[in-house]
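Take a look at this single chain, the form predicted alone, given in structure tokens.
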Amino acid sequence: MKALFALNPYIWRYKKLLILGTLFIILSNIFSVYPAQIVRMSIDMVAELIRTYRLISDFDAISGLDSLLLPALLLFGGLVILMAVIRGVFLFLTRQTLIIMSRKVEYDLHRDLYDHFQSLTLSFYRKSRTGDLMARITEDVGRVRMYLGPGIMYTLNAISTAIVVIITMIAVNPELTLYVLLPLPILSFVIYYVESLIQRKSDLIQRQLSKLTTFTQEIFSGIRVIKAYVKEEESSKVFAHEADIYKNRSVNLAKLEALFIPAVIFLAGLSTLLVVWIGGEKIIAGSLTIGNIAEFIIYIGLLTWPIIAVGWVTTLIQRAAASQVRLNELLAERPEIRFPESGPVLEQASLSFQDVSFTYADTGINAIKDISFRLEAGQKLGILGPTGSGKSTLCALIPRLFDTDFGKIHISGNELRQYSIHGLRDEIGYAPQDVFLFSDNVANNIAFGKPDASQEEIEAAAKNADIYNNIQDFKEKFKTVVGERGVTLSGGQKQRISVARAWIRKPKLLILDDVLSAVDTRTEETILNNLRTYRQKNPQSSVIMVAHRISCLQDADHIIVLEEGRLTQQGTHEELVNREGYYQRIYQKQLLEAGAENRD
């Protein structure tokens, strides 16, 4: 239970509701022992007419007590369906006030989770696999929500009941009572074990079921390269095995299930035929009446359900009890980069690198060491180097995506920890070279930079990314779905979104993380047009570009080559070009490329 501790200020957020369901579910178990109390009335009464009627046998008289006992029925049966319609008025409210403080509750777990993973750093994604963050902030928190609401319930419920009806049959007979509850705990023991039992097969199903959907997820997303490679028969019969482990033991379960109930009723059924036995010989011994055998037996059904229900809601709290070992694990978690609450203002994008070192914490790769460079406002940077040299570190690093190890960052003559989160990110734009696209339509996604964002605006910057003339032929022009992760759309139409994404902006900084690799030369050269006559026109905002190709760089005020996560040239694309080094190389290498398809 220690771990659901950490639920308490939630319940006591709503401690009004809480207060008010106990109130109703006590009233309600008041009225459902009155209902008990007529019938054994009811029956006496008839017992009593009945014996009457033998030692009568004046016609008039025995007329008399069938005119009596016609009325006295109806009102005995109209009161068991009073106190039975106003017990389902507090049982109606205690759903009313316990089940939703559940659903209060679960709304603000997922709201704090949702706005704790918000605030968590790129590092603590990168170790952290996405279905295990799904079905924490889904299937843990609906486990959680079950003990709040129908375990807090049925518990409270569980114990007024018992609480209520044995206090009335110790009334009646104490001696009886006894006899009454020697059955119920060995039932008690017997659901809790068969309920762990269930437990232990149900986890086990839960694992299946979500390795099926993580298996199903990924042939789906990776329906294109199945189908390339003709690998659907081999995914067909993973799947299938996968499905038949999940069939069985789902088969499994039902058989146990299966003797849960009988088990139950078994047992319930030897407190009725104890109060049979024995309260026949009370009954023969003249301490009890027939009535009161009627109202014992009616007692044993109010009880059955509060029994089972400890073995059911014991097995609710320790599934949350589980589940909230995992949440509090994840609210645990503490985001590395902590930004002030407010700072200086980014004016001009001037930014330089002072010693500048980073190693990821989960690899161990040491991607960026002592880098050291300046750029001024208003100017391009072009950054060429081989795969994994860490140009898309150094790109991250500038938002603080990622923080440094070793060295300085500064911007606008400040340092980058002195900028707020959104002084320092709202005026940068970032195209990241890994592409994502929302399942929306490409409109929303282009405004997504910009969220009040006009039309105007939107098909400005579309133009700017050359986007444009594409988004007009699709049928549904700028509301066309693009689909999960833009699956609907081409490389290079979802990298010119992505360029239009952060375009929209006008940021002072624009980070263009090699987001034109998958683009013919006429469009890369009308967007470095569109960017040279962006950059006339706001004079104070620069340009950070990765590139693979020279023909993307050559126009930049300042170029730096980076290899295995060192600066080994740097200068502008004249300096380079006639300075023995990987930027020579590439560049020769691709003017060869270039004439060899001049001649084709």
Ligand SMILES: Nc1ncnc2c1ncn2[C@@H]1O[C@H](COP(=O)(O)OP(=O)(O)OP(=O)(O)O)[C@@H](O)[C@H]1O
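If you superpose the two forms and keep the largest set of C-alpha atoms that fall within 1.5 Å, you have the rigid core. Note that the structure is predicted; figures quoted are calculated from it, not measured. Positions refer to the first chain, counted from 1. First, how it differs from the form predicted in complex with the named molecule.
- For residue 79, a C-alpha deviation of 2 angstroms or more is recorded between these two forms after rigid-core alignment.
- After superposition on the rigid core, the Cα atom of residue 305 is displaced by less than 2 Å between these two forms.
- Once both forms are fitted on their core, a CA shift of 2 Å or more is seen for residue 242 between these two forms.
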The other form holds:
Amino acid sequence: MKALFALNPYIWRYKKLLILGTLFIILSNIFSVYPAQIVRMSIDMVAELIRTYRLISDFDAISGLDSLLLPALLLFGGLVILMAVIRGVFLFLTRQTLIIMSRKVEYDLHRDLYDHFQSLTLSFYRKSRTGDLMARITEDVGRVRMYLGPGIMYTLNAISTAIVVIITMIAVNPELTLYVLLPLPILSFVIYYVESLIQRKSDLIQRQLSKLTTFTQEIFSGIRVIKAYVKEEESSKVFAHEADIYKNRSVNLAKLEALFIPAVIFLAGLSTLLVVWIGGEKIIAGSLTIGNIAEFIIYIGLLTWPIIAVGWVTTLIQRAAASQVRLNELLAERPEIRFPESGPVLEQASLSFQDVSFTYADTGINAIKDISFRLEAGQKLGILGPTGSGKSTLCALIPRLFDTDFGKIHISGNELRQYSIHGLRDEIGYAPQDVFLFSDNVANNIAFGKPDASQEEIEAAAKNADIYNNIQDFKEKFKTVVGERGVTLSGGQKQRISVARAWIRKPKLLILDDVLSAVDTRTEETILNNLRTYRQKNPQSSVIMVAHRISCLQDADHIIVLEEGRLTQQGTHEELVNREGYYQRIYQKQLLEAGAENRD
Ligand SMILES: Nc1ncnc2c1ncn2[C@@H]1O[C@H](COP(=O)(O)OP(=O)(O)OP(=O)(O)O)[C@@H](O)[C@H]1O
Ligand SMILES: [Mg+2]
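Now show me the form predicted in complex with the named molecule; what you just gave was the form predicted alone.
Everything in the complex follows now, all chains and molecules, and the chain you saw is the first one.
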């Protein structure tokens, strides 16, 4: 329960709504008690009059009875309706304040949570599953909202109804009050118990439903593979099985719920029974009137719903507390990488690594071991190495997607950690190895790197990345939507859009992590040529290029070779081909392959 205290600052923000809501609830309850008293007065009045007339036993007078009663009863009836209307107005206002408060807090929570998510570092996303994170922001916030809205509202309502009604009841007859109240705690407990059962069952149903959706989603996105391997029937069988489990669980819940309502009505009926029985004896004894019995039956009606609500709200609060525990854990996560507010300006991109080591905290893989090298401003660095040798890791260290464990990285003469987040990352154009395009049009995907880019800039970037002609062939050119709802791009096309996105920033440092792996040699050559021209025009701009093909690296000013996280060779192409080692072996192998291709 303590977890929910974390919400107090949020509620405090809307304290006016909470206070007003409480006031409205109390008022609405006061107006729900008056009708009962009016009913008592009218019944007693009628009974009294009839008795008096019987005593007098005057025929003429009895015939005048209705004309005497009618206006009085109409007045009472009118009053009851008026009270109900006033009560209704206050109930309306209660919802207008308390439920609105809960929606506002929900909005604040959504935003805070989302901002928090965005501030967290990559390593956090590595250890969390996307589905879980989505559940936090939708399901858990939703449950907490149920506590803030209906939870608080019905609790306040139950408390104020109980106080107002019980005080009124005691004023009428304390003993009868006691008997009437006896079954109610049992009712409350039964409801709480059954409600927890229901919640548990609906959780299971919910889980099964999400299993069903995940399964269907995967089948739909993998439909090509399913069809190619003729697995339609099997997937239907699996689906039918899962759907059957879902049906059984739902039927199970429906049965429980079918028992639930009659049980509640029965227990509430017990109170009425007691009133009529014990109250009847009291009327005979002369200590109560018929009107009192009628009044009490109405009071029971008034108490029943809040009592039911207590059982229901208790489970609701328990669920909210469990959700809030998860949310608090999440909010306690701190970004591992922090940037200073302000820092030096990155003027050019000379780069130096000094004894840099890095280990992935979650897997314990020591991906970078003791690496040192230098790159002057305006130069091109080539990185070669077998898969898993740490090339991508090294690239990710430069924009500080991860922080080094040991050693220092300097860029433009300053330590990496001195730069502000914009000071550093705005000057770097990073095209990561795993290309990601948003479900948006091509132009926006490229302009993502520079949101204020003009159409000319977008086209220039597309030309640099040699994707311009492809885009012109698309039906809607730069407005063509890519991704799930749009055209499916080839691997090489995606890579080049990603390159254009990094390049459009005209960054001081352009990092291309193996992004030419899926393009043919001619396209590769065009892009490399464009890169050379770009560097001639922007002599301060450096480029880091990771590649598996020597042809991409040949013109680099400096090449480093990584093997199992260690820097094993460095130098220029000329130096490295003439030195025994990984570079030479790869060079000779690719030379042979190229020769074989030429002979074909
Ligand atoms: N996010 C990560 N979390 C944990 N371990 C990682 C992560 N990324 C990479 N690794 C591990 O670090 C090592 C180096 O990986 P890296 O991606 O840097 O290699 P690479 O040289 O880029 O390989 P490739 O040529 O296949 O792209 C690998 O053993 C890999 O399993
Ligand atoms: Mg890589």
